[in-house]
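What follows is one chain in C-alpha cells, specifically the form predicted on its own.
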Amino acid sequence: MSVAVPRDEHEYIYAVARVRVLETHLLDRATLQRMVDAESAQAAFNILMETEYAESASEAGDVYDFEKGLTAHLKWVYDYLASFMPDSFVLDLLRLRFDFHNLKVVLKAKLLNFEPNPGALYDWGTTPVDVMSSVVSAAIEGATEIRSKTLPEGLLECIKEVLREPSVREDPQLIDLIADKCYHQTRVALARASGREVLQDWVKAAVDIANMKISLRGSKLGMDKNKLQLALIPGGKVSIESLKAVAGEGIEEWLEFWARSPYSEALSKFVKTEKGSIAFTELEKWADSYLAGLIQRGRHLAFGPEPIVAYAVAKETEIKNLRIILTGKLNGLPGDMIRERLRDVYA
C-alpha cells in the first residue's frame, strides 16, 4: 500500500478525463425503474444485459446467479481504474475494505480451524490473500515480531490487536469489531496524509456513522460496556471520549447523544415515532446515501483524486441498487417495497 502524500492535483488530469467518460455509462434512475417494473426477475436481468453490465452479467448465465455478474463487473471497474491512475493512493483508499474483509475471513479460519470458502474472499484488494494468510499463520504460531514487506502496516497492526485480545477465540465477533476499527483508522490516516479536505470529511463522517451504528445496535442488543468501548472508533468529528462516556447507557441515552451531534437531522430518517424504536434498514439506507452524497461534492472538481473516488462510490452504490432490485424480484417483493430500499442515484 502506498503512503499518501500531497500531490500536484494536475497529475490527475488524464485520470479525471477517463472517468468523465465512465460516468456517462452509469445507470440512470429510469433504467433502474424499468428493472423494478419488469414483469419478472429474469425480465429485469434482461434489461441489465442491455447495459455495460452485459459482458460481466453473461458470466452469471441467468438471474439466479446474478451476484457472479455483479462481482465480475466491480472487479473490472477497479482493474480498469488501476490501468490509468497516476499512483495507487486512490485505489488503496477504496480497496482497503476488501483487504480488511479478507483479513476477517482469514483470521477466523486460522483461529477457529476451518477452511474458508473461496467465494467469501476478494481477489482485488491491495494485498494477495496468500500473503495475508502466511503472515497470520506466523503470528498465531508465536512469531515474536510480525513483519512483512508486502503487508501494509494497517493490516499488520490489526493482526496484532486481534491476537492481543484474550477472548477472541471464544467470541469471534471481536475479530469483526477490531478489524472494522482498524479499517476506518487506516483510511483516516491515508486521507489526512493526502491533504484533501473532501476526502478527509468523507472518511471522518464514515467513522461517525460507523460509531452511530455500533452504539445504537449495541445498546439495543445489550452489548457489554467494555465490548462497546472496544468497538468504538476514534478519528471522526464526534470525539471518542464523548462516545465512550455514554457506553453502557440505554438506547434512549444514545438517541439523545446523537440528537446533539452534527447528524441530528438524520434521526428522523430512521427513528420511529415510538420511543427508542429504530428502523435499522432505514439507518443503513440513510448512511449509504449520506456518505455517497458527501463524496459527490468532489465529483465536479476539474483536478485531483476526488472525481475518481466519487465515480467509484457511485458505481458501488449502483451495484448495491442492482442487488436490491434483483434480490427483491427473485423474492417476489412488490415494486413499491423495492423502490423504498433503493439508494440515491448519481448518474
Contents of the next structure:
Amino acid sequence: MSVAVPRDEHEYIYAVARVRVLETHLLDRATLQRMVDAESAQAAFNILMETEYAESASEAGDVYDFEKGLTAHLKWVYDYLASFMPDSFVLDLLRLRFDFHNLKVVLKAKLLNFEPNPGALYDWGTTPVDVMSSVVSAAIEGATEIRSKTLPEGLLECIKEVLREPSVREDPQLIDLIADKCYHQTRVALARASGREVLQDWVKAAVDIANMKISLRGSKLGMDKNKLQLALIPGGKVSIESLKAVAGEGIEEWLEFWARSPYSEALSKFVKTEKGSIAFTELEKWADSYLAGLIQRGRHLAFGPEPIVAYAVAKETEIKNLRIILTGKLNGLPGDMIRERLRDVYA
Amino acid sequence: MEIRVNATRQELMRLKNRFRMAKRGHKLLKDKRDELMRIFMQLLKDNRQLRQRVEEKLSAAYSSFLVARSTMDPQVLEEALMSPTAKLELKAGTRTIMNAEIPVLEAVQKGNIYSYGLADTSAELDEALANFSALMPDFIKLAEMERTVEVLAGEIEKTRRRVNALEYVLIPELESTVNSIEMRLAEIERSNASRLMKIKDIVRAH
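Having seen the form predicted on its own, the form predicted in complex with the partner chain:
Full complex below, order starting with the chain above.
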C-alpha cells in the first residue's frame, strides 16, 4: 500500500468548512469545570448529556459505563470526518496510532499464543484486525516474502523488525518498543511526504517527546542500555546518535542532555530540583499540551489538512479530559487532583 | 457422676493412678492453653498492624492505578498489561507451634514488572505496578499470619475443651469414685471387724 499524500490544499476547503462547524461543539473549559465541580459522578455525566456527547453517552446507559460512550463518540468522530475527507491522507495520519496499537495486540497474541480480549482492540484503524492477524500468522510461520496489498508499508516493516528480534517471546516489551518506534517513523515519513511544515513540526516534536519519556522513564525503571538504544526513535529534531550516546547513563545525565535540547525551557515544569526528581504527571500533561499547541498553530490556516488534524487532536484531548473527570468523580478523587491532570482545552 | 467400678483395693489403686495422671495432664494442658493464648494475642496484635499496613498500601496502589487508568485509553491499558513477564514463586511449608501445624509461605518475585512500551503509556502506571509489586510480600505474609491465627484459634479451642473436660468432668468423677471406694472399703473393714468381734463373743460363750 503506497503512502497517501495530501492533494492540493484547496481541495480541503469543504472539509475545513465542515470542521469549523464541528469546532464550535468542542467543550469549553467552563463545561469541564462544571463537571469537575458537580456533586457526583452522575451529575457530571448529566452535564455531558447536555452536549454533543448525548447520543454516544446514551449508548453507555449510565455513568458506570461511560467508557462505552467515549469510545462510541471517538469512533463517530473518525467516521464522520471520513465522510467528507477529500483523500485518505489526514485519516491515515491520525489513525496510524490505532493500527499500530492493534498490531501490538495481534503480535503479542500470536507470539505468546493467547486469544486477545476484544476490548484491547480499536475497531476504527485503517486496516482490519483480521487482515493484520493473517499477515502476522504468515510471517511467524516463516513466509519468506511478507507482502500484503492491504497492509501499509510501515506495519509490514514493523512485523519484520519484531520477528527479527530473537528474544521477543521471552520479553514481549520489545514488541511495544519496536512498534512504538515504527509508528513514529511511519508518521514522520507520512508528514515528510506531505510537505506540510506544521505537520512535520508536530510529528517530529512527538518523536522527541516520546524519546524524552522513554529515556527518563527507562532510566528510572532501570532499563538496560541495549534495550534503551533499541527503544529510542529516530526522526525527531534531536539526533538519534546523540540520544543513543547517553543511553545507559543515569537520570541526571539525561536531564542534562534534555536541558541542552530545544525543550530545555519545559524541564522547569516537571523537574523538581530541590528533590532531584521528575514529576511525570506534569511531564505528561506538558507533553500533551505542547503537542496539541503545535498542531493548533495550523488550526487557523484557511486551506490544507492542518485544521482537520488540529480538530481531531483537540477532540482526543477533550475525550482524555472527560475520562480523567469521570474516572475521578466515580472514585471520589478530590477536585484539585482531577483539575491538575486536565489537559489544555482548545474550544 | 461416679464411675461404675468394683469397690476393690486394686480398683482403688488404679483409679488413684488415673487421678494423679489426670491432675498432671490438666496442669500440662492448662500451661499449653496459656502459652497458646499468649502467642495468639501477640499474633493478633501483629496481624492487626500488618492488615492495616496492607490496606493502606493497597489503597495507595489502587489510587495510583486509578489515576493511570484515567489518563490512558482502556485499549492501551489492556494492551500494556496483557503480557506480564514478572513471576511470583511461592514456596509453601509448615512448622509447628505447641503441636499445631501452621503454614510458612515464602514469595520470591522474578522478572520485569514493566512489560509494556514507554512512549504511549502513562508513568502513573509504573507507579501503580511498583506499588502492587511492593505489596506482594506483605500480602503473602498476611495470608500466612491469618491462617496461623485461624489454626491457633482452633488449637486453643481444642485445648480449652480438654482442660474443661478434665477439670469439670474427669477429675471430679475420679475424685468422687476414689472417695466412695475408700468409704466402701472402710465400711467393709468395719463390718469385718464387728463380725470378728461377734464371732469371738460366740466362741467365748461356748
